[in-house]
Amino acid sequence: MGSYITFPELLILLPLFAGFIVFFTKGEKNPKAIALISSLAVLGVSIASLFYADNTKYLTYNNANYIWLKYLGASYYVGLDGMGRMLTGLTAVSFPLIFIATYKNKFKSTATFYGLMLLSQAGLMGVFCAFDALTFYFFWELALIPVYFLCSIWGGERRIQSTFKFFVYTFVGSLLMLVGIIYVYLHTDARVFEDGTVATHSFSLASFYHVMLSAGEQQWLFVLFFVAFAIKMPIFPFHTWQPDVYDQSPTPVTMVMSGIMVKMGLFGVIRWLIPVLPLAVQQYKSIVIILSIIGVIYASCIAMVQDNVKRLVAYSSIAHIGLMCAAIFAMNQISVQGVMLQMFNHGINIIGLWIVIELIERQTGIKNISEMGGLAQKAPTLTILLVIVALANIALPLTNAFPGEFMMLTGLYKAKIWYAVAASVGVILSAVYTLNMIQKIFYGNTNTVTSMVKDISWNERLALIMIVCLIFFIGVYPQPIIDLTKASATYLLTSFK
């Protein structure tokens, strides 16, 4: 523990700082000019951050680790990895476009809103830099806890209903965790802390690692985790609260939620689940692989058949996530660093999409692909912009998405050629009701809805046009991202085995 203060420390108190500054703040500018100079500042100490990382270590010189609940073994300890720096970068990257697309929308109390906006942020920050389970826990929550609020309070006519499933969700899943760290923590070895207090058990992460249980015990411990966290990515068959949820919500929420709170659960199962029940997942990798799998083809088929285009995004998730989560489970370096990779560009571009249905919701007022049409005449930058988004969302090459999925197909057949030509089947899927939305959606004749539309306006033009830099130049070029994953995705590996 230095005397000065960490790269993580900062990426989860500047918002956590902001967030109650926010809550304080009258008028309607105020609020929104904090966050969006708030989470640039975020992003400005993320970027920083990467010039001090070392990728030859599992665990960067860079942590803080402070005495906190010392007769329980309890310490706040957060630092950053490879895969800690890329997550927080990419929730670094998110809350800046979100808040420039979103910059002239009027919510009411605005002030609580973004409030509870940065909160979430500094409770995922504080989930990716967590290096103590209780540490872990207390931000898993922190990061939902304002979510429930957001969608209840400023999401659509059907808020209550698909908040209340949202929260039984979510409650369940926090509540098995807790169980299954409690009982981990439970048969861990004695901690000695600086000042000589001895607990007779302790939460840190390497004491998880080192944990002795048997096989019937991780057996029983995988499913109290991998639960939780597939609830949260979400996964067939745990992923019925999302379509709601993302179709009620508001939409800068939808973004944070679809873009970054579901990469906890993919998050969970490399920091937290594999690495502690070994044993246990060499028993249930092939059933997790096929149930993502079937997941992938379910949800691309839903979605082809979606009129409603929020929940068409939603499904497409859902494939998306359910495609990565098979990947990490296929155990192999390729896949598992494409699975980490591919959780930056997801975010990325599902972000870009949400913006995009956003901005064509908030003008029409309209959610039905059937209701609408030849948006491309009235919006022609928009259109532009969108395919590139959507291409990259397929995985076109040249696109982002392209190299992660690449590798954790390739990871895939590595495992077994099957797996690997079933999810492949989803990746046809998806641009089948990708193209499709686009066509229905942008191009034929317009109507006395659509008729009525405009094209971007300076903040969303410059949200998008950022957003599609990303898109191509990690397209071109994605080692600087595959070598920052690699260290954590070869002591992901190493554990394993």
Second form
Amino acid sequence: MGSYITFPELLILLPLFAGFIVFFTKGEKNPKAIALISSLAVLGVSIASLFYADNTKYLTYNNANYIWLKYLGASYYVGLDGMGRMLTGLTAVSFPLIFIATYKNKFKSTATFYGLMLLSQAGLMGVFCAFDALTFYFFWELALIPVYFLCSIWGGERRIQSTFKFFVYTFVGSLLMLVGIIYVYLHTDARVFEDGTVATHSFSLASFYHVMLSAGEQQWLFVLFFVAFAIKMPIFPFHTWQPDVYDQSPTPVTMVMSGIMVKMGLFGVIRWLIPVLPLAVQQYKSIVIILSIIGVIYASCIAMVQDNVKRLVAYSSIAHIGLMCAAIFAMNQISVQGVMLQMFNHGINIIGLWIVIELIERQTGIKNISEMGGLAQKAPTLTILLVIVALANIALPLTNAFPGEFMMLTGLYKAKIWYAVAASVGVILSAVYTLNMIQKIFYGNTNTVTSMVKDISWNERLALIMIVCLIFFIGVYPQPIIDLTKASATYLLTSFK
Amino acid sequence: MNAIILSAIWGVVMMLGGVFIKNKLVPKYLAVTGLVVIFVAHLNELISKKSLFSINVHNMIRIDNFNLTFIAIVLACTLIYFLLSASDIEKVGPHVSEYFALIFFVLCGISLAATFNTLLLLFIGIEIISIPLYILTGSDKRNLKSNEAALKYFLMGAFSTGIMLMGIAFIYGGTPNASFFIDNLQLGLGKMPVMIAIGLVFLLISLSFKVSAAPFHFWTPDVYDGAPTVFTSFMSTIVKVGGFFAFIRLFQNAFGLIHDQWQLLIVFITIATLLIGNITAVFQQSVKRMLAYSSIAQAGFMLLALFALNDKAKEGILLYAAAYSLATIGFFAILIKMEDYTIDGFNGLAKEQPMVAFAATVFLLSLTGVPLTAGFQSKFFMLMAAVENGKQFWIVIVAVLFAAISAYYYFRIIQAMYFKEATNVIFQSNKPSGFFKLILLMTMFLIIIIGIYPEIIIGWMYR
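To complete the pair, please output the form predicted in complex with the partner chain; the form predicted on its own was given just before.
Everything in the complex follows now, all chains and molecules, and the chain you saw is the first one.
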């Protein structure tokens, strides 16, 4: 590779270095400012990378490949393809939004907080850029560690237990995946590096795609990989860590986890599972779809009876992710592209929801829907913005989630009619609980607590308005994202056949 | 060769020095200087392949890149151990230079046990390791627990030595040409002769005892708990990996051809060790005792090398020796200075000593096996070796699940340090000095460097 720095490297290194710098800053203003500036710079890089999306022409700007462990055949190989560009884009958009929305929040030891946030951003970027299994595994774990500390230090009362539960779940999953990676690795062909070194096996993505494994081997390897991804997403029945963690984490971290980290699981399935183990996918796909759809309906039902608004959003997120997972395994062009589009949308929408919930909780100190009411009189701007975000959560036409869910349901319909029917039940239920939530929070009479609420301040307004703009823009014109991820989806399906 | 002879000489020097030097501070500097000299001499041998001494050993010692690298790791870890904890060795009792002398003898024993080519030298090496340790365990003379630990260790150790000798005798009798040379056993692929089989099992038992593999681990918690903490640190790390190295070299060189016939035994020992070490560690309140059980648990992972017995396993054991020793020595060095050895004693460490707490976190993450630390690479290579072996695949899954359980007890300390408020005074008389923190930081960086680039160690094997 050349002597210049490439896009994926910039996306990883910028937040990494900014994170380290932030650790050594003092006071409260500086860490926030540096974190915001760095996240905006990352957004800039991410947008710039879109103009170099033509891989045939600009390959050198989009790939960086260094020999890492010669004897093992591992390299530090990061690159950007369509899906990677979309997900790094989501990460790059989310962090400034999160920083802006929580700009006025106070965290004890601010420098450490923002340092860890930036490190987790670097880890996430790495996951989405990695083209080498070992690099991928490293980043996969590295995204987890800062989040563990963020939740455990700044979270709610029961933070230590719930975060540790989360850590153990994901740690078990990733260790199983590590065993799977090792097994596949030991069956790859030799790797010849550019400097002539030959390793007996290879960790590169390409060689993982070319590996020949029997159907029997693929079957249990599928389980090893899928458990790791299913825990991360999470889909039923691996989801039990999630509501506790979302409830107990500090809101910016919840935003990172629900907006971006859950996409790691979906991303892992698309990039590291389906093309590597196609035979097993063929065999297990109906089981996975059924599990996911059970999860959709189950999580929606629980969301309907939740009183704690944070847990409600957590279960709603489980339902949405379940639908995406089902759509991936429906395995046709429209459903996979719908998933890609919806991954982006879900990230944006859920961050919007968290901004509002955090605002209400901060002002009133209550999380339970039954104790709220009448906020619309006190905070009209907030109400309008939230209703738009909530409608996007239900996937009303004109909002961004509509094209995504439409494509996914079409894909499921193509696979089997009753998949789509069952999944639509989940969509309908989502309308029930979301509207119920809005009604109870914003309408009705104010009580002693809610009558004190003030309308949103400039920074939250800014963040929410940007989110709303994105919601409408993508809702009306989703084509750019669809075009961006088209090649990835097509490749996935050809590799599958 | 350099390491064997020089460390023996320096041990004697230290011991005689103890008679003439009355100042308590001098032995520390003498010991560090001596170790640096030995380390440099050894590196010279590793690079140039030439020893300072030309002695005809009649093929009783075999020196190759593998064991030279291992000795280099042992010496480097001991050096770090001295730099971190030498001032605490001074506090154990009045005979400071003797403690150092005994440690040098142990190093000599480890070097012998790492290079032996006959069963006799294996026996001598293991004994040279063990006898100084009995003394070191009981060095806190006025402490009853220390006395009890020393006696227990001595009796159990003597017993296992007896079994080892018997095993050696059986093998000597069982080989057609009655030889002690391990590569001379001429074992075919067919059925093992009965004498050899008995000898093999006896050797397996005695060496399992030395590395505290279950079900021969019962001495470990009491001895590690009773011994002065500085020496527990040394025993549970450098000595243990030394024992492992001898274990692996013996079984690879002597019984490698009939690996299939004893592999199942190792499977049982590995699973039992992982199970007992991890599950019991979960319930400990004293950190020192918890580390004793965690050392059993880590031994379970190291046994995977014996299970796999391929090139990856050799690389893995080198990495494991370095990663496990560095992290445990570093963590023990912090523990020694603390007032309260229970987990609550760590409460609020991050507020009072952020740097020490950060280093301790890295050590614990390394012991857990989180990427970017040496501990991950060592576990990774072990798992790779076991998968490559191709048989009994389920053992890998079991090992991985136990690694996840180990996160529980290591993270309890992290939780105490970061998420809880201090209840008592953490360091009373023994505040970490600037120098101590510097060495701690260096150890931490070493762990991270190995974690990112393990070829810094395994590269030596292929020079």
